[in-house]
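What follows is a single chain, given as structure tokens, in the form predicted on its own.
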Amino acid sequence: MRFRTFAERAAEMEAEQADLETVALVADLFVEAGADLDVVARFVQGRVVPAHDATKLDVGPALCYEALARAAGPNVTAADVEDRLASVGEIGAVAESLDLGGQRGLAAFGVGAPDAGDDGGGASDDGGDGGAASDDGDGLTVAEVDGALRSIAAAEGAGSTDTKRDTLFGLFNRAEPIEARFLARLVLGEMRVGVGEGTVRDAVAEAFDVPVDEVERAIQVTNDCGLVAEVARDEGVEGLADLRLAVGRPVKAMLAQAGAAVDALESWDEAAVETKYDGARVQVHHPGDGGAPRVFSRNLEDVTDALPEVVEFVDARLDAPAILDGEVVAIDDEGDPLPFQEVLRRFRRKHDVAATREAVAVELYAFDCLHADGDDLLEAPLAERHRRLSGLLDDGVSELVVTDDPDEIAAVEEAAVEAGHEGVMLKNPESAYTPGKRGKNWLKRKPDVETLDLIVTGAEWGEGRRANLFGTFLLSVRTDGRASGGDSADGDQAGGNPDDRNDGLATIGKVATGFTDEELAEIYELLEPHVRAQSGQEVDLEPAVVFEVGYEEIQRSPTYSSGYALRFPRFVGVRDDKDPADADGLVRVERLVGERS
């Protein structure tokens, strides 16, 4: 497939608001898209890889930026192209307004382009290499555009900038206006065409006449829409239903909700009952062929070097095949639970693991099992999960109180505080897994201070000691107020898509305390490649880290485009674990003030 058809097909569906329309304009490109079919079932949601697979391009804005101006010529900076952008407000049409392709030359002699038959593992029949023109002159094809993503997302080490720079320059320097719009927004993951993953869902079922449901499941066990897809086109309801968890891949954590004992027992005859751990969620893999276990964290990222006691714990345990639900706790000297952040900081180490694990010891604590000696288990009854959980492991595994007394939660819940821990997790004893899903049937309480997570989109240089870092931090929130699996303000997925249309993010305030001098050098390294542009002393960033905020009280506020302010925000944490589209959305901040007012 042609990229320019493809970019032709976007525009459509971003000009599109209704969702049975746009549905519908996905499957027309699904039908149509013939060999690339898992690429554009990727692509159209702004993605390069599969969701299972943590690769990054890790291309910032400013890589993008120089890309863009040196395809547009001599006479164009990375500076004209952020002040542009300032003006649009928006990257694919900045790109889509530059006179792009004065080096067409270059190009076509394979400047900025894969080598000559590396596909990058993307190519397809009708397309060749980034940079040899096609079989109609000098066109980017779907395939062309995959494999010189996924050269950029393996470029690494000395010189690897340089390369994605020259890849993308290339791919830009042949693009067309409309083309370039997409190009752009697609390298750094702003799609902007209101199609998400319930969107996609709809259209492989629409658009190959398989029931939706089979193709959610199909969606859920291998959390790759591209595979689903093809697998729908070619193999119909059979092959989805063939379509199992493979060890190995990772799927998305089910997700909970806020709610109480009084909820939980009003909706099902008993709660079972577990503590809630201050720790970072992971998701375990063992082969049981003497593979060893992969770790993945809740953002499906692959952490297995930077936690080996737990790999160590678990193939100590295990001889089948097994995938499990957990999270891992630091622990000081005494084993008594310490802060999440000194979890973060075995996550965050990329070298000398061995001096931070000395540093920082790590447990698991696993509290749900997908997958056990070849049976699928999703569909099983929790109590039923956590009992063969229990026959896998002989400790570690954290304890579950079935009840449907609300002093006996209570009993729970003050144990849990009292060992340091933040509360209780309550659950549906015959609830399914939904990978990715948050629902009723999974509620979380946490009687301290509420906390939100909210993703960091603006900046202000700091004072004094502190002027050469940022000081002050802009937050907003979903304005969907859905997280990644779609959640409504009760709970349960609305009508229509409920995951899409979630580009919009909106104001609540502004958080400048709780830092220290430390964190701050930390957060700014973490924030500086995501520079879109600044004035003065103010900064406009990408939308890519999430802070958890804690508050005293959340207020009604013109200041603010959420129609809120956090009255004393505090800082408390980065969540590395969590991507913006699990950070908390507006719905949740109306559920907040709606149950305090």
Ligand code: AMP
The other form holds:
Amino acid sequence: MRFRTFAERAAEMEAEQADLETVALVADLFVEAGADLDVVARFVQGRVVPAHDATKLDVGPALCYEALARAAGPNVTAADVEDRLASVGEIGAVAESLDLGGQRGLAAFGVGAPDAGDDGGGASDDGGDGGAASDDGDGLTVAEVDGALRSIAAAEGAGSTDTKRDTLFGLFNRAEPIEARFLARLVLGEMRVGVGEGTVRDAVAEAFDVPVDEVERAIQVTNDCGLVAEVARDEGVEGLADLRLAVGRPVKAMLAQAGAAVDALESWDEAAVETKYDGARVQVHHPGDGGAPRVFSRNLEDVTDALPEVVEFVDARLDAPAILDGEVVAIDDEGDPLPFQEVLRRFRRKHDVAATREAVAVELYAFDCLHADGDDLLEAPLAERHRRLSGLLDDGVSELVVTDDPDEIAAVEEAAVEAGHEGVMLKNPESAYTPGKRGKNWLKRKPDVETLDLIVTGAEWGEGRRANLFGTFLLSVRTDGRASGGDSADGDQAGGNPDDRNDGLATIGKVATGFTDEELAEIYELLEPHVRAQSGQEVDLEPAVVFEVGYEEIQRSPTYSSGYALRFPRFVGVRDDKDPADADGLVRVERLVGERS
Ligand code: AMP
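And the form predicted in complex with adenosine monophosphate (AMP), for comparison with the form predicted on its own?
Complete assembly follows, chain above in first position.
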């Protein structure tokens, strides 16, 4: 496929606002891509290599501007390119506006553009472009661009900067304006056409008439959209279903949301609780055939060489293929955990690992198992995956407690914090492993650093079985005559109480989690005598009751009249011992924000 065809389609995608239309455009492009399908499936997302491959082009903006300037001829310097960028704001538009190819004669004589485009990278399929080649018959193909970008990524050591610049120059020098636009963006990793993995997934399903769920699963296990697109086209749904995890090819890590124990116990019959380690995420791939294990970081970089202890640990214990998920934690001489910054020192260290190993020891805590001895386990429930994990390793495995008792969860958390760890993770024991997804099946519950005592100034009626009780509570701080940081008149004020500042109060958030049914019933009894007004679902309350509230963070926010909002507020308890006059004030909120920033 001509690179120009790709660029023209990318421009259409960029102009398209509607998601469904974008999917249709990408699907059409995939059908036409022929032998370049895998490359095109990556390029539309601004990727040069598959997502499982952390190889970087390592081309900074300066190098790109230099290559562009050189292709624009002797009257344009890298500084000129930068100036244009400052006024235009986007490198693609700048590249498109330059009169490139000024040095085409030079390239033709082999000066300055060694091998550009001749590095292989797959067959080019120029058929079907109907004369889209440039006038001089020297049009770039998708395969050439792919080959050249890969050779840029592979360039290493002395002289590699020159090689990269020369190769880029060679590409820009042959690019038509619209090609230059997308080439520059591709090189700098800012494609900006609004196509991500989800769009590619939908487009593959549409283009090759395969179920979207199968495409999704295939992308999760391979982490390679290009491969999945090809398999969908060539082998259909059966081919997709045959795609498996591969040892050595990392998948995205499953992610967690913030949440509280009540959320977990309300959503699932039982919760699996385990220590949340304060370290760095790793995925360990053990081939089990005598080959060396490889360790990947959360962003899928190969960090094997930086973590010899992890390699030795799994090597000594595993003799079958396995893919493990876990956390690497730095430990002191007593084996107690150190803050995660310490472990990052080890990740950053590429050379002199032995010396850093002396200074900071690390330990692996495995908490999940994606593959064991020929079995892909992504779809197995967590409890079973954990059993398989415990069968593989008899130490270094996080302990998983499955319970429906909030007190037991609290006890695990207390023990974890006592041992110097960060807190606990709450997981749905029935849940599958979903790579790259931040779903509701894993909740991170960090203990609150400090709580706030806040005055309840409004409420909203609950829903469902809680319809006769209040379910959400508006919280306020004392302002003590101070002007609050917010500039809005708090349109969110329950019951429309515009003069909350006249009360010496300013709103700071709403809390709706952390309550048991009994607590909500008691709170209703407490608040009901203080209702001042009601409108729709909302009631306005006179300041009387104080809640102790936990949160993850305090943010500046125009939503509430204090100028701040609590992130993930969580009810801790009623402060029966406190009057509104004893509640926390804006001064304390500002101090807490200041300490964190
Ligand atoms: P956060 O980085 O705050 O979003 O928390 C999620 C991270 O906690 C994960 O990506 C892991 O690196 C880390 N973590 C620590 N212990 C566990 C555990 N037992 N299960 C899952 N993730 C954990």
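Residue numbers count along the first chain shown, from 1. Computed from a predicted structure; not experimentally measured. Heads up, when I say rigid core I mean the largest set of C-alphas that superpose within 1.5 Å between the two forms.
* Return yes or no for Thr457: a CA shift of at least 2 Å between the two forms, with the rigid core superposed? => The answer is yes; the displacement is at least 2 Å.
* **Post core alignment: Ser562 C-alpha displaced by 2 Å or more between the two forms** => Moves: yes, 2 Å or greater.
* Can we say the CA of Trp268 moves by at least 2 Å between the two forms when the core is superposed? -> No, Trp268 moves less than 2 Å.
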